[in-house]
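Next up: just one chain, as structure tokens, the form predicted alone.
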Amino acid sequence: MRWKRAAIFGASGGIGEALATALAGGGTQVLAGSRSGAIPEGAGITSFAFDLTDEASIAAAAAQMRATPPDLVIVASGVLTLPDGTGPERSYRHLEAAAMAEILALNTIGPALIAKHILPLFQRDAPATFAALSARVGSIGDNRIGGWHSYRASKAALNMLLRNFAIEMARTHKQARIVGLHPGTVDTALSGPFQKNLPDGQLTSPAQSAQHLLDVLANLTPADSGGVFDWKGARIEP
């Protein structure tokens, strides 16, 4: 499966850049969402500004796609380390009620914010996709040694409102995909500070890491919406 017009909410970080870039070397006509309005240069691309934050400029931005939608989303955002170096909790000794809600608001809410203004916009009778960058840390089933508390629950919370999603879509739009990615651990700024040990061969460019996500996409079918998938196209468990 390939894409007409894809739409990346967060096309200014390492991955999401890659992903605007791949696609529309591919062919595929982009909209390149940043909070900035900055995008990544390459014909085919057009940028749009938003913010995860606010609501309002969400629903700007998925109006001024109404007239010609997108047949894929994907919100390439998120965040691990808070921009004043708060990291990811080792202990529940460490849990600080504005982290957490600033964590889950990134990571969370502002992606379940983007699908209610953007999936309206997707046909009925035409395949579409909707992605968002989750984590296989936020599998309940898969996690063994605890830890990170508020980003595991952001994406453990972002794994559930997918699959809400996608059950409430395949009522009326037969052909939809509301899928989470797992990208892997990829050499951007947001696994930085977590690369020191990581084994060989482990970490990806950008670049790879958006080639193999969009090989995921293009072999989905509807009957896999509501999953969370990692890079290589397996499923994580809940």
Ligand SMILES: NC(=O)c1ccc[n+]([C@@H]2O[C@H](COP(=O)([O-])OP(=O)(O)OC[C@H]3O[C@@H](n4cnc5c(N)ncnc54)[C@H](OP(=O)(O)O)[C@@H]3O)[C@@H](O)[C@H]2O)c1
Second form
Amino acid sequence: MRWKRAAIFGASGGIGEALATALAGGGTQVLAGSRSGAIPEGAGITSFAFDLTDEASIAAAAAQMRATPPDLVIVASGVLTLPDGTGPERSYRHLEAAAMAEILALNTIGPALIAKHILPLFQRDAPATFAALSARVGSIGDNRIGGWHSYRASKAALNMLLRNFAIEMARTHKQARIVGLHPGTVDTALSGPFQKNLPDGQLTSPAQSAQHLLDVLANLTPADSGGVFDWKGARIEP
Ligand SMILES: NC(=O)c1ccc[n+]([C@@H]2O[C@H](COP(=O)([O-])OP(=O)(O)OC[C@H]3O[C@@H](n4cnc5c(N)ncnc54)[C@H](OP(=O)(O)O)[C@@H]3O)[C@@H](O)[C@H]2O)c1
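Alright, leaving the form predicted alone aside, put up the form predicted together with this ligand.
Now the complete complex, all chains and molecules, led by this one.
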């Protein structure tokens, strides 16, 4: 599937920027969203501003898109380490309410609010895709080593919301696809502090990951809506 217009929320991030660049390179008009709104505008790329913690900014971004809605929306934002340096918890002993709340606000509530304002723009009778970058560690069934409590919980909750939105949208929008994506282990600022003990060959470049994810998105059908898929297109168990 080729998209006419794509909106990337989090286009200043490693994966988000690579997605925006790849889509624009393939001829899709790209709306590239970031906190500052200062994404460089290349050919086919227009920037917009939003903050995950400011619903009014998300509503304003969606309002700008209403006249010519995107047929692909990707939420590519997210955090593992907080801006104050607080990293993922290895033990329940390290849980802090404020840090947990911040992770959930950024990884779960922010993407949900983007869906709240963007999904109403989708046409009832045309294909449209809403994808959010999740993570394999958000799978409860696949969790064998534990740790990273708030991050895992924020992605598990995100996956639940995506499934809920898919069920609700399927009642009126038969061609909508709403999915979570696991991008692989990608060489970005987010994964930087955790790359030391990775097996050889596991780290992917943002450009490679973006290409894989776009291939996965292009092959989705409405029957896939509500699922979480990895960069190879394999379904991740809930
Ligand atoms: N990298 C990996 O190996 C990996 C693996 C699994 C899943 N993921 C997921 O993939 C997604 C992207 O990760 P990445 O590796 O590309 O990370 P990244 O390079 O650190 O990018 C994170 C993005 O989130 C944005 N962001 C953070 N707080 C925000 C806020 N309050 N409002 C708006 N935007 C905000 C950042 O914007 P600013 O530039 O304004 O800070 C940036 O665009 C995340 O959801 C992550 O959980 C990544």
